[in-house]
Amino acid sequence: MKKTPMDTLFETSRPGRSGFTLPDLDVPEVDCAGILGTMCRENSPRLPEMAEVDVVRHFTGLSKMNFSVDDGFYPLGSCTMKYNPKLNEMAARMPGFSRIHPLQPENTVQGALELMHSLGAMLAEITGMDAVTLQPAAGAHGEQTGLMLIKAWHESRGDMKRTKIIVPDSAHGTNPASASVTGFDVVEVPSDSEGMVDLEALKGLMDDTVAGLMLTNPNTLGIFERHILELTETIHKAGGLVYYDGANANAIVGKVRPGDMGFDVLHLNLHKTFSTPHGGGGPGAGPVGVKAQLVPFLPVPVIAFKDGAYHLEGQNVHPKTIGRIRSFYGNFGVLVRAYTYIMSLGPDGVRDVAEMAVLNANYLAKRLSALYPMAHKGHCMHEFVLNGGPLKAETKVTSLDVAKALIDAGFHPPTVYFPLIVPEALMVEPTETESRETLDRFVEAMETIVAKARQEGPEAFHDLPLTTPVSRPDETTAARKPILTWQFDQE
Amino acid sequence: MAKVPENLKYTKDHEWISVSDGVGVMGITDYAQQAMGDVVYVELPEVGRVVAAAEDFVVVESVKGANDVFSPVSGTVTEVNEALDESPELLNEDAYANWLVKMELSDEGELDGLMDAAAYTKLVEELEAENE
Amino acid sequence: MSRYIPATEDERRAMLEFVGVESVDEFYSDVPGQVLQKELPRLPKALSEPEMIRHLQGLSRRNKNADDIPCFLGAGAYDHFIPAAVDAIVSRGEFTTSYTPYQPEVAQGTLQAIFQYQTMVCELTGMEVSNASMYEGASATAEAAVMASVVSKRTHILVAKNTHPQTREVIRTYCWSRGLTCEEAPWADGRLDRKAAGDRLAKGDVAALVVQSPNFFGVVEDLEALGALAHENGALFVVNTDLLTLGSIDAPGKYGADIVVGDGQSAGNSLNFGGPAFGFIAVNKPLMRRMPGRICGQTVDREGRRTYVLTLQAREQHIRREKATSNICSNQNLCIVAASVYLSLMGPKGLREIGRQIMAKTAYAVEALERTGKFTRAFPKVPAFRETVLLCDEPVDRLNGRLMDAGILGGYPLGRDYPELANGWLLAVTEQRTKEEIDRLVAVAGGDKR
């Protein structure tokens, strides 16, 4: 095997080294076997043995192999990779937030409870819902919680035959997966020629087994479902509830409220719309908002303000609750960041997020439309999908090739091959936090790449990217013969 | 174009089956393995499982995705090709030599509803023309 | 307008003109007029950065934090020391502000960190395969129960009643939504009641026996016997544990666990009022394709260099949609980077030393409390780690109130969840607690003889 970009911790380890010293034991010594008996661990786990400097250099080296929002433009469609303000990081690290125990007496955590109570109220106002739970740890966890609420509502009415959740064919994979893990059957509704939900097809699916519909609006093509009021009314007439997937809420905050469009339950991704950092894949937070009829079913504990103080209320106060969906109250540290963000923006700032995200997207879409056909007609919302099919047909250069070429140009690629309904899709979401110069530089890079595809053909792309620590990985071997932990015996 | 041997029966979902003495041997077609790309894992059913015609009972995973394989006929699984556990790439090498499941048919009459090589060849030609 | 948006008024006008619209409202022309918001949302006025800091400090100061009140409270969240290097690393923007590593060439840092984390989880748990982490311990345990049901094709989950009450509640919620039945097995003398559990398992319909060790009472379970009991009856053996304790206590994998899950907050993550931290899940190879969540694998690139990618993705929602093993999409990535830095700094010797100090300080505190004559150990015959159940001769809430008045955060009142332990007090002693703090605890707790 050739030189690897970074040795693993396990190769760097040297017996006898250590990166931390504990204080001397200030109480009498005890014997492990005397306490734990046969359960006292004898064979040491093979954890690294390293000095602090080597640990820091190792992880600093790893960090340098990542592309991040702090490095540059990250137009990853559907992921809302906006700038993550540094103030939010500082806020979450204040000892009064980071060093408090979740089971402390309520009267010793009133500041934390007030912060959560206010954040819930602000998210309810922004979305037009009646109440919000902050507990779900991620978007998919929010979807699962929201669907549980729908299930509990139908069950509470004795309506046990509602087994189907309808999901558009353009939906994120989490939608059908969440419906399935919540015990529902998934029924797909097709998109029409404009990429919107086919209203007639939806009407054809209506019967008394429909529990609800999950919808992202704007949808994954970046267009607003024009018939939204008819869609939600159709479901309500059939006795179902409508779920709003907040993945694309960055287009509408301060402009349109899901609660006003007829949605009954929704989740927001705080790590998208509300600027909390993605952390390379988490932690996020997926608060769930509901209309009044679903409030009694919200997970416990519920944060309430009564008699001049904040309280955590349990099942004794909320007998219809679906129960707990995780330990404690949510990813509090993420909530602190989102709270700080919204309070820093204010009412105008929140609306400006959506307007500027949409303006940036339309500006970029118009500039790129000289290179690619768009998957939508007219204006887009906060993101748009380029159809890479014609370029591939003409030059045999795929959207994956284009993505890899963008990496060499210093940009994170857009989302590729999603949504599934557009061939060779390239899904671009610039967000509001990018300047016009950045967008222009991205367009220039795309122009260069498309010209190169036409002049040099696919061979010029096969080895890209060239500027990264590694080139394209062999994913087939990775999946056929999985190596999922360090193989100590190969040393 | 993808290979279509003469002596087999086919489904529109790109499974093949050959039957002798009431025992069927089935797999996926050459067209299917080409469309899936590099096969990385095959999830085989338990021996003894009773399946209906068109029921999904095998999953072939490739780097691109996971593909359900449907039983061409009704019957009982009698044997599965365990060589695929270690070497799923065999399906890419020869999709006909490397069968998935052997099964006892419950109704040989169902075979009449399947395509012969000529009909399946026509389907494959159409699909390949679409993808050009 | 906001400091987070670069565009000036002039630039906005120029961009609108380029697109060919008069105002941004034209982009919203598909929105039905009656739902387009005319008024701004009713939110507090924007705060500048200095104002915001003052506001946050005000909120933060209304919480008593563990720097000011020595923490003897555990029950699922633990005050362990976190070296400065941990936050220095996770504060790096390259870790904080990157996305899920779907483009491996520009995410080798995150991917290698996950791969190394998976290795460390396997080393600690004694299992063969770990995923890239779960939301937290309770929902990870519920996912394990669901997974056991899918694998065994059985619909009943048997959970030890001395498992964390919140973990049991989450399992119940997940079971309800999946149409599974969750039952609880009683405990006796601090440990799971083997006779009762065996009788229930013998019916042959239980998918998983779920136990926690050290359990909610801090008691280390006899995993060998419980694993055998589960397997004799065709159930999977699911062990919930705490990652840090595995530096001192034998790995569940050694005792036949099929799925090891739990919470990793104690390894390098702050208390954070209960989140974020992370959960973990580990299995042996036969179950790896049934695991929820992301998994990172090692492979090579075009030049044959060692490279990491997300793999076995056919299990996951973005490929498999409604047939996915789980809907889980994200992992708690930054939290496992913190744990990896922490575990690298500590190494096996550091973890063992932490364990040694916990055991010594626990023994010191418990003996001193017993000497006051106010406390007795509830389960003196079985081994316990980091947490001890003490029976107290005064109401626990009153005791904790007196301690808080003296600036000490007392143990968990077990009567909340276990009426049979109405005067039970779950005391946690980590390596962070000094002799001086323990002495002060003993003086205040033992001071009121009544």
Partner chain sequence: MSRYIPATEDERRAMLEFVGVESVDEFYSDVPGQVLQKELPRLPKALSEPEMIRHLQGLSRRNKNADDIPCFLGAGAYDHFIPAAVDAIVSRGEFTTSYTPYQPEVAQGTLQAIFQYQTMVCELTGMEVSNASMYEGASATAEAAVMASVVSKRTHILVAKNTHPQTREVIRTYCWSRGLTCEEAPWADGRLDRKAAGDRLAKGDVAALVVQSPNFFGVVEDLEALGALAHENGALFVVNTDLLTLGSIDAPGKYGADIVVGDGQSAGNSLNFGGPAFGFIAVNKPLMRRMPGRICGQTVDREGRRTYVLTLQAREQHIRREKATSNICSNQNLCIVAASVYLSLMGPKGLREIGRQIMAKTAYAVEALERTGKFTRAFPKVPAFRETVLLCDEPVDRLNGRLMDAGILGGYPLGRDYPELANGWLLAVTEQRTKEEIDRLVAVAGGDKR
Given for the second form:
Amino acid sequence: MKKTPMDTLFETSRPGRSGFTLPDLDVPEVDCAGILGTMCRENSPRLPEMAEVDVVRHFTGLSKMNFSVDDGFYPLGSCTMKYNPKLNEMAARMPGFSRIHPLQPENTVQGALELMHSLGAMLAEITGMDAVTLQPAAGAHGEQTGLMLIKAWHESRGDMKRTKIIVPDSAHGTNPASASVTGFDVVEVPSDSEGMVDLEALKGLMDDTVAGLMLTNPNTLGIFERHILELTETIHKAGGLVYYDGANANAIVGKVRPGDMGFDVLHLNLHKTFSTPHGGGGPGAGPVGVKAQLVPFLPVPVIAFKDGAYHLEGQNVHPKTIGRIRSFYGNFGVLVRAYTYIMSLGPDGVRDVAEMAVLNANYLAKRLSALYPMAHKGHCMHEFVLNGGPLKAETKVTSLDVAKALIDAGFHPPTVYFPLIVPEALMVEPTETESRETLDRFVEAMETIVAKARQEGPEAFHDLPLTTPVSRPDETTAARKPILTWQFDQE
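Show the form predicted alone, please, the one above being the form predicted together with its partner chain.
Below you will find a single chain and nothing else.
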């Protein structure tokens, strides 16, 4: 049954209605202009006028329109949208964690500082790094931080000509963007026939201008780079450093460590691998781990334990630091969730995460390969990419059509059209938290969709989904001409 689109708060507003009553002003009025000057508002804000019950029902209705992992299977490839234990949510909401302020004196937040200090040590152990900063707000922020560290290291040695960062053609889109924003020139290296970095092509790019390589491993095709040690050695021989994009760490935690593979710096997405629901754009955390040679450049403040207490150390103690990378120290609630997650699982449980994620992915890949050809043959890691090109050639039903049909079947669609090197790509990541029964239902839904495509053709898909308030939005116009605020001239 198709849901009815909701009116906005501005459309349901009626003059004179109110959801609250403020007490009479019992302090002297202050001249706003005398304090804020030209920033003082000249007119009252045009806020909706509604009763409390209508406001509550509006936002409750909006929440029911969202699809979350608590509603059903969310196989969004490379995003690791997995179920996260509610225990971790409870921990993050404890008053001692949720009601503190970043400007409190250090002696009043010793528990919070200890948690972050311990979490950094645990993440360093899991990744094989020598130190970790928890400050970056998300994955791309972690990428930029890591690249700033690489740049600072080269410049500290007087090696100013190292301006190139090599990025594989299967990399996350944020990799070349982060390198460019940090001031590097981006050089692309192609994949070989097996979906891994073309080692010979990489060697051909080596010279004394290479600052480093950014590598996602397992890559976006769900493949572990078999030549990983040779890749890192190639960069090191050329005088560069190697960056590990840990967005796909859900496949390797507890099994292998990037630090043991020769990587110098990495970031992790705590909101993917370490238990924070991150749909809707946040919150996130992108801790960065480094080897010893990069430790002096880590951003300040640095949490240190001295004289029986935890302290935040600044640039006076760490003169080579790249400085502050954000206003305060990390998205603390995300850090609490990650700490709780790791402590509750323990070493064996963390290892189980990777093993079950890889098992689920290979089970699903095996079953779905009967419907779609795999982008690359062989075993995958935590995710895999299907090629929807043959189905489109046969039936004119696209991967986007398949994604829309899955919504009506009760599933969130997988990632479509990424990576760009696979035509009509469908990237699926089941994660470790889904049961075999759920995976089987997903396969059955995909089988039904393929059968429908062959029997009824593309016309049967043009209006899908039918169970959502909006069926097929004009995504191109929405991206190029977004309307982000209410236009009062509509009244």
